[in-house]
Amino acid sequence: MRISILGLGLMGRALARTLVKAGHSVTVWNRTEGKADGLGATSVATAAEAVEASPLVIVCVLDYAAVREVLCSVQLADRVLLNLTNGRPAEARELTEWVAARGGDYLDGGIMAVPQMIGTPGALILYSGSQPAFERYEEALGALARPRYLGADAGLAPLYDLAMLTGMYGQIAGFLEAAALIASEKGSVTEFTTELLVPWLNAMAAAQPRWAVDIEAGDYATDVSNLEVNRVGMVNLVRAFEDQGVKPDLLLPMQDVLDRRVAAGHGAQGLSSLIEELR
């Protein structure tokens, strides 16, 4: 297929390289020259030329404002614009109308992978927006990553993307706090992580699907440690950090949510009930 890519940062280059390797005819454009070297793609001087070259146009730039800036003077008639730029659901819905007003069809995408993962079995890209456009190009897009279509609302891909990133950042925050605590006694962070923390977290993750069912049912009864027990435990945890000279900054927001939930009279519920403080 003929596919154009606008934006050749680390991710854009990975997308182009993978599509070329899969046998597609790839045209690329970047604001600065030289980024197309070694990709095996056809480089053009303007975004308009790139859009004219292919019925599927993939844009991967810094943000949605940059998407509009790049395409502001380009006609999109009979083109599918696939936006693989990170952004918000509201921005994706606005861009759908913006593209439609210029005669194009819109797909939004959330890349759940780093550039080195593109084209490997572990990569995932979430899609939402025009279902006919997705179905037309699903096979070609499968060369990049496992495609998962979420629905016709273009805002769904960025919503799920941000939700998955939220889970990742929460995990990173917990790891960094734990590593800082171990390092405060000059313990081996590597040994702690590989031999203790990761195996334990993998075991604990098995509870999350059950929590998801409880959240959807609004049933927060628990047969393990309840919120009051966890509230007291968090107080001890924060004090231990302070004793060790380690900042508990990434834990304090969760302590605040725990305190609010218990103060509201829900101390007997499980941790999954904290979602009610976030709604």
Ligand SMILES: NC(=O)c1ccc[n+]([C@@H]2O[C@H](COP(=O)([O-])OP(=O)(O)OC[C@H]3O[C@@H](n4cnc5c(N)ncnc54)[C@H](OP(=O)(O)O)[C@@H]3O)[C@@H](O)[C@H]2O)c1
Contents of the next structure:
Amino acid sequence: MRISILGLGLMGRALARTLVKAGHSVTVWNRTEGKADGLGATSVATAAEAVEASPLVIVCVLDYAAVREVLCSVQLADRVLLNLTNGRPAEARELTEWVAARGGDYLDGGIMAVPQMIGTPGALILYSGSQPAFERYEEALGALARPRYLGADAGLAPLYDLAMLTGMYGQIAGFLEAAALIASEKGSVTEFTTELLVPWLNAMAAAQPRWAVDIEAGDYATDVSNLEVNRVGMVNLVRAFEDQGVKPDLLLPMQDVLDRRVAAGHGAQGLSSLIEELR
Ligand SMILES: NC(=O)c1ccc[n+]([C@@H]2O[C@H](COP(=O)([O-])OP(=O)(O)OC[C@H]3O[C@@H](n4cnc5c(N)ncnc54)[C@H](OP(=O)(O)O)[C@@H]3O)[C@@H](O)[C@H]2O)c1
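Moving on from the form predicted on its own, kindly provide the form predicted in complex with the named molecule as a structure.
Every chain and every other molecule in the complex is listed next, the one we just looked at coming first.
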């Protein structure tokens, strides 16, 4: 299959290398020269030449402003533009219109992997936008990562991508606070993390699908632990951090939401009910 790639940063190069290895005929372009060396792809001097070369054009650059800059002078008639650049749902929806006005079909993708994972079983790419385009290229794109199509609204892939990152940042925030607490007593952060924290987090994560069902049902009754118990626990936690000389900065926003929910009279509900304070 003929596939073009615009943007040869760390991710673009991993995409190009993997598609070449899978046997595709890959044409590449990058703003700065010299990035195509060693990829085994055909390098061209302009973005327009790269778009001309293939019916599927993948763009992976810094942000959507760069995407528009790269594409501003090219024709996209009979082309599928797959944008694997990180962005917001609103940007993806706007770009759908922009690409359609230039005669192209738009697919958005959210890469849930680092470059080293591209082409390995652990990699996932979320897609949304033109379903016919996705179906036409699903098999070829399978060489990059496990594909998951979310729907015709192009904003869905960035929305789900950002939701996945949100879950990740929350987990990182908890890990960093916990590690700082252990380090405050010169404990082994490595031993704590591998032997205690990770198994505990895995067990907690296993309960979340049940929370998801409760959230969708608006049913926040709990037989595990109510908000008032957690509010008191959080006061202890924050004071313990202060006693140890550790800043609880990443925990404080959660304490604030917990306090508001209890103050609103919902102390008997479960932790999943905090979502009501976020809507
Ligand atoms: N790396 C990851 O782990 C990862 C994971 C998931 C998603 N992503 C997403 O993939 C995209 C690329 O990331 P990356 O890691 O490859 O970044 P990177 O290594 O910093 O590369 C950035 C690329 O964007 C190009 N670029 C920037 N501004 C441009 C402009 N105005 N016009 C034309 N080209 C421009 C750069 O070209 P020059 O070489 O000329 O500077 C380069 O090819 C980002 O949206 C990122 O969020 C990355």
